[in-house]
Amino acid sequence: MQGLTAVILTGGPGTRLQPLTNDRPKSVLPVLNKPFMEHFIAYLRQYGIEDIILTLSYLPDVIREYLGDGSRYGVRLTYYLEEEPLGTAGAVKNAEAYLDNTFFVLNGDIFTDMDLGDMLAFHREKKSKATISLAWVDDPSAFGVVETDGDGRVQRFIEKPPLAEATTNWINAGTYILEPGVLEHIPSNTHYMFEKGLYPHLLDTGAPVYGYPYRGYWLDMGTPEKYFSLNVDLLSSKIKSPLVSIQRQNGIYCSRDAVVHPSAVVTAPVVIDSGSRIGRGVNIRGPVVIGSGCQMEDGASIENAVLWNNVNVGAGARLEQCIISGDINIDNNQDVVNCIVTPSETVPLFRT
């Protein structure tokens, strides 16, 4: 797969998210204390793939400034800018001077083990123009599915169907395999969508369309429960990251230069990052990610939650099915469960 691009799109303020996304894009957001975007490079990259493509619309200084060139992740990078929402497939179309031999789009919120080298010759055989992953889901209401022949040919698209009369399980999965002729059916500079508009077109047209279906992990990170979930399955090992190569200890990770009390309870499984500081009789229970720099004080007790960098949790604090975003003091004795705490607010993490 030498020689090969990938376009990620990085989409819009993503408002799902919110309010882990007010203040940055969600390719940053800390997943087991890595940026997002750094594990999707590391992924693209076992594969042989070193030219990115990056659609930037909502705060691309961050995302720019953060990822550089991509050199030091052994990789190339480059940032196209939508001024104006591009939709999917515009946005791709907008790179289009990069694009001159088969490539990959990928949707920049979904966390996949899918083997893109399997995929990658299951286009070739078909000899396929376009070639869409596609996920098993219990409920496919929420989704777009997809219909296909015996022999993966894409037959026609329905979009969020009622779940009683759904045809089919299998979704758009959000990651796939083009050839450059197709671009030349996407309008420049306007609003267009693979899924509403490119893909259809090539079906009335004839084209051959196909769809690659997947049955492993598969998590759109849109939502901050689906976030939460994405750290908690990292962290219990229900789905690897090649950045990820700590070796734990009886399931905890712990920093050279985090210092742990010795009277602390840590209960596996558990990340504590860089320059973290224990305290006396802190109970930590996991699926536990502590952030850098951060501060336990005595008595605190943690359980189920995700912890930016430098929070501090004050003496008899309870923390509890929650995600904590950075820089934040929780008061001595306070109770914080089932909560999302950002500078600006606090929210529930789970609705009922």
The other form holds:
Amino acid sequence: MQGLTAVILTGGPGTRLQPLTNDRPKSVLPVLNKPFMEHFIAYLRQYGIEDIILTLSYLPDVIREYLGDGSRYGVRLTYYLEEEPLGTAGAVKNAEAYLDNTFFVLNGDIFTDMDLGDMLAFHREKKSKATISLAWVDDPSAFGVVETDGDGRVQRFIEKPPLAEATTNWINAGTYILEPGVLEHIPSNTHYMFEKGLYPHLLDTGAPVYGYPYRGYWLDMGTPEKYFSLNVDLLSSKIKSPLVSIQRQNGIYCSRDAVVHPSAVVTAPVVIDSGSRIGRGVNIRGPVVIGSGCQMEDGASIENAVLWNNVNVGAGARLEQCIISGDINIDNNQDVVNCIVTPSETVPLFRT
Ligand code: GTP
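Mind giving me the form predicted together with ligand GTP, seeing as the form predicted on its own was just shown?
Following is the full complex, with the preceding chain placed first.
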């Protein structure tokens, strides 16, 4: 697939992920201590895709600062900025000058191991103009449902149907292969969406639009619960990332310059990043991710948690089922259970 371009939609404000996205877009939230987009780029590189366009709208400079020109990751990154959000299809139209061959479009918040090579072969075999990946979910009522015929040709899109009325469990999984000709059907400089705009319009014109079904791992990390699950799934090897090698280390990855007191008990799966210090008698029960520069003072305990960089956990503190964003101090003997803690607020992680 050398020579193919991928456009990544990274412009949304990530409203459902607040407060984690208050000062950074979801595409750079740390997942096992690496910006989500790094995992994403590594996934694309596995298929030889090295030309990547990032469409930006929310906090664009934060993304550019993290990822630069992409050379660090062996890819070429080109940025297209929207002054006002242009919607998913409008954002791709904005990059039209770059797109003169078959190309991929990917929602920048989906983690999957779907085979892009197989999807491309499907797209070509069907002579499709637009191919939409489909994921099977138990409850499609929060998603865009896609009805297809026996050959995979799309018949109808239904946005968020009530569960009782859903005619299929196949939903739009947010990876598309498009022929450049379809860009003619997207208005310029206008807010325009794929699901509600371009795809129904293509069906009206009789264009061949196909659904590519995929039953493997698929996660939309659009909520804190899903973001947390993604970290846990990677730690426990339910899904693999080309960037994560924890499987090969008996489930415990400890950076060479992290210091773990010999009396600390560490139970896999756990990642401890560089410069972190784990004190006397600390109990770490995975799944746990500890970012770089963290300190866990004597006797602290932590279970089922994700800590970003530079978190200090006081002596005797207990952390359970939580996400702690960067540069936070947890007081001695404090209990933090089922929480997201950021500098500005503390909110429940799982809402029952
Ligand atoms: P968030 O507000 O980011 O949580 O988006 P969402 O996941 O609720 O919205 P949606 O499913 O419509 O977005 C699919 C993908 O497109 C996500 O990765 C969004 O960040 C991205 N996206 C949504 N709207 C825009 C936009 O106006 N411009 C760009 N460039 N990307 C967008």
